[in-house]
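The form predicted alone is given below as one chain in structure tokens.
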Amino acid sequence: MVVNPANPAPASPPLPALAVKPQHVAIIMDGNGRWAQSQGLSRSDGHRAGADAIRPVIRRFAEHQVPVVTLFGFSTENWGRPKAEIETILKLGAEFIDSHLDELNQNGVRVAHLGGTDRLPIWLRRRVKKAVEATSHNDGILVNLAFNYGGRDEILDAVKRMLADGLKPGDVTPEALEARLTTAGLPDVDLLVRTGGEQRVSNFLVWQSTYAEYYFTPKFWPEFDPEEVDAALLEFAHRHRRFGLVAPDEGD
């Protein structure tokens, strides 16, 4: 991505050579509040710092030519947080689109939304729709914004669609379900990254991550920078993925 002259970012470090690259990286952006606490700041300050961390991360994945990145911004369970914190997160989502949509569009980034929009305020719904429509023609990196998203809800909705479409039990296949997920047509998650030191997936892309490689880092999301992206991709490149099979050199 080209740096926005009005808000320049530090130059990225040289790209490391990667023998294997993931086609789809999913990120649980965790630790904004704990980062803020460690800095003596408010949780709102932490979420703002987390929003600022998104651009350089997207840019770095684009430099690595990773086709799809999905960012977990707000889960269906997050509605249980304090009202003021929810409002901050939603407003930051709107501000991100307002501030960076032109730049994303100019750099060929395609934006998509995963999750329901029914609970989102109308002003955020309009911005999400605008971002998706404005970038729909682009052919660069696809950035999925998972906002008001829950993996179990997504699977349940897919099952309901199969029933509404009149599928019989014999017609219910993995392919039929996948065609009704919000990620239909996209590759499964190859690499799932979670920042902040926690080691769980928190109802995120549970179907799509069946054979994903997990990468957990103690770095809080505001600290996750291009070098951290490189570290995650280098770790992925050294993993031996078997998909339930046996590698040829391992015997029976």
The other form holds:
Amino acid sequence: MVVNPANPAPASPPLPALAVKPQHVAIIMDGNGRWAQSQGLSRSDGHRAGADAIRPVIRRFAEHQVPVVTLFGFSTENWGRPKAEIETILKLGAEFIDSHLDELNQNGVRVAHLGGTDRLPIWLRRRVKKAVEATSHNDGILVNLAFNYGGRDEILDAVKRMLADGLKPGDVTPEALEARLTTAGLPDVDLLVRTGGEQRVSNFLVWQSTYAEYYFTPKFWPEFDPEEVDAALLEFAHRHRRFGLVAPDEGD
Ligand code: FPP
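Moving on from the form predicted alone, please list the structure of the form predicted in complex with ligand FPP.
Up next: the whole complex, starting with the chain shown before.
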């Protein structure tokens, strides 16, 4: 990424060589609240630190030439959080776009949104639309921002679209459904990273992560940095993926 002179990025550590790279990395940025508590800070401070952690992480994935990164910013379940916390997270999303859009654009980053926009406040909807439109012709890393996203809702919406399109039961195929997901045309998730020590998927990209490799780290999201990116990618490169098949050297 181009370095913004007002906020210079630290020099990147050398890139480790990777034999295999994921085409799509999905990240559940968990642990902002617990990180804040561990520092004697408020949950809002934790989310702010979480938002600050995003830029160097995107930059590192771009350096590794990972083509697609999807960030779970706000889930359909997160609406159940206290109103003030919801507002803090959504405002940080808007601020992230305001403060980083030019730089993302300069670096060829394409931004897309996953999730329903109907429930998002108008000021965030506008920012998201602006970011998506302003970066739509870029051909660098694609960063999907998932705000008001839920995997089950996404699948249900796709089913409703198939019905609305008049598909007969025999036409209901994985391809027909995938073409109606918000991730249509994107590669499946190869690597799903969750910070904060919890080992669950929490309704994130459930269809797309069927054969993902999971990488769970106890680090809280604000602590996740370029070296953590390298560690996750190195671990991925050592996994043996079989997709339900038998490896050639596993015959009887
Ligand atoms: C989970 O931590 C984090 C979230 C629900 C919000 C993530 C939001 C950001 C990082 C800021 C804005 C996002 C973007 C994409 C610009 P938690 O609050 O559940 O942490 P805890 O489990 O420790 O309480």
